[in-house]
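As a starting point, one isolated chain is supplied in structure tokens, in the form predicted on its own.
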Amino acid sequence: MCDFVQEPDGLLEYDFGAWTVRKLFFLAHYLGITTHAMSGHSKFSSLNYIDLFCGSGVFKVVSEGSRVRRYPGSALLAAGTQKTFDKIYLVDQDFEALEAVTNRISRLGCTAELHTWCGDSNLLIDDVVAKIPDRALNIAFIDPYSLKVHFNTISTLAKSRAMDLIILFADRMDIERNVEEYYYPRKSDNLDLFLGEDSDWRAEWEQLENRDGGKIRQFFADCYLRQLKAIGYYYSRTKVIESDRGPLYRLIYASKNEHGLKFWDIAESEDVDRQRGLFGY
């Protein structure tokens, strides 16, 4: 996959930090394990991938010495698994990004049935779930910029179906920085929509005496995990992703079935620096 995207193809690509490589390494590892184990499983009608912020399919990292290296994004990783998904559902607000990732998936020769929507995933979620077949096993990767996914969107996606979730939780890059200036005094409702309007986080926040960075991040992660548990996600893991300046955000993996944790634990048992065959430098 890295070879496939190494040469510029004239389509939209994003610039990201090296930490994005680590995040997508875990995703790639998990998708590979899950599709290998569950593709064609008789219990499920299909195995599907949902990406609510899919991007253009390629991003690049500029390292020391101005060396540019391109990497496959989340949707391209899902399209490139050895054992393919039956259906892939992609949403993005940027039409150019959606056009680019669709083009790249087509050139990759992916045989999955592809569905795409351009717009706000929070507004389109009913249309997305209407396309998901009954009795399917689904994996959703939810990688918003900041707090752009509402908890009601997660709840709608997960309702009455097997849906494992991998969610970017922007605890340091947004929540820690903005909670007392924008969210606690309700200058913005982004955090309320992200956590769920019934989370009642302010009442607990008022009782939190130690508000250093680590305590703030853990406080809100615990709140979000409780919200997930309330809609059936009893099994979860969190993985902190760090930049060169320390923790940046965390990935939350959540499943309604304890077997999902086994796949995730295997996926995160190796890190990108020790697994050069996949995302080598």
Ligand SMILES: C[S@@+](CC[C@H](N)C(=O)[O-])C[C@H]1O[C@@H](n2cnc3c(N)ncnc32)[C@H](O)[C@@H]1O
Given for the second form:
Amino acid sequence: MCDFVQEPDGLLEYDFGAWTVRKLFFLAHYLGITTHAMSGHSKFSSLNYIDLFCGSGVFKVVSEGSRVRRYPGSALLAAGTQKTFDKIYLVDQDFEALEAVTNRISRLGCTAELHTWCGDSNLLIDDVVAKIPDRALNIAFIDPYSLKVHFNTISTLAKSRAMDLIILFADRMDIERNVEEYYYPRKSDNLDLFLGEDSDWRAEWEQLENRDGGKIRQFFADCYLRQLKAIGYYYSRTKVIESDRGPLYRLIYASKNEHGLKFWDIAESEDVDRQRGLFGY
Ligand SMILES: C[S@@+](CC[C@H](N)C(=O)[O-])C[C@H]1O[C@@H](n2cnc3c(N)ncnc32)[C@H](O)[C@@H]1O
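Please supply the coordinates for the form predicted together with this ligand, as a counterpart to the form predicted on its own shown previously.
Time for the whole complex; same chain goes first.
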């Protein structure tokens, strides 16, 4: 896949930091393992991938010495698995990104049935779930820049269906920096919408004595995991993604079924650092 995207194709590509390669490394492994094991499984009517913040399909990392390397984004990774997903559902509010990713997926020769929506995934979620067939096994990747996904969106997605979740949890990038502002509801309700309006985080926040960065991040991760549990996600893992200057955000993996954890644990046990040469970052 890295070869497929290496030359510029004139379509929109994002500029991301090298840590994005780490995030997508785990996603790529998890998708590969899960499609390999679950594609065509008799228990499910289909195996589907949902990406609510799908991006343009290609991003570039400029490293020291101005060396540019291009990488496949999440949607392209999902479209390029050896055993394919049956259906792929993509949402992005940026029309140019959606056009670029659709073009790239079609050039890949991906055989999955593709559904796309342009707009705010929090507003489009009912349309997306209406297209997901019954008795399907689904994997959703939720990768906003910050706290842009509402908890209601997650619960709508997850309701009454098998839906494993991989969610970018912007604890360092957003929550830790802005928590004092989020505390006052009239200034911003981002954190309330993200954690769920019933999370009651303020009451517990009052009790938190040690408010150093690590404790704040853990506090909100625990709160989010409790919210996920309340909608049936009893099995979860969190993976901290680090930049050279320390932790940046977490990936939260959550499943209603403990078998899902097996696949994630295998993906997580792969050592991204040993692959540095291969991934070239
Ligand atoms: C971090 S990027 C996603 C990167 C992508 N996962 C990849 O691997 O290339 C976030 C994307 O979310 C889109 N976006 C931001 N807010 C959104 C919203 N409310 N609904 C849908 N898309 C949104 C942006 O246009 C951007 O493409």
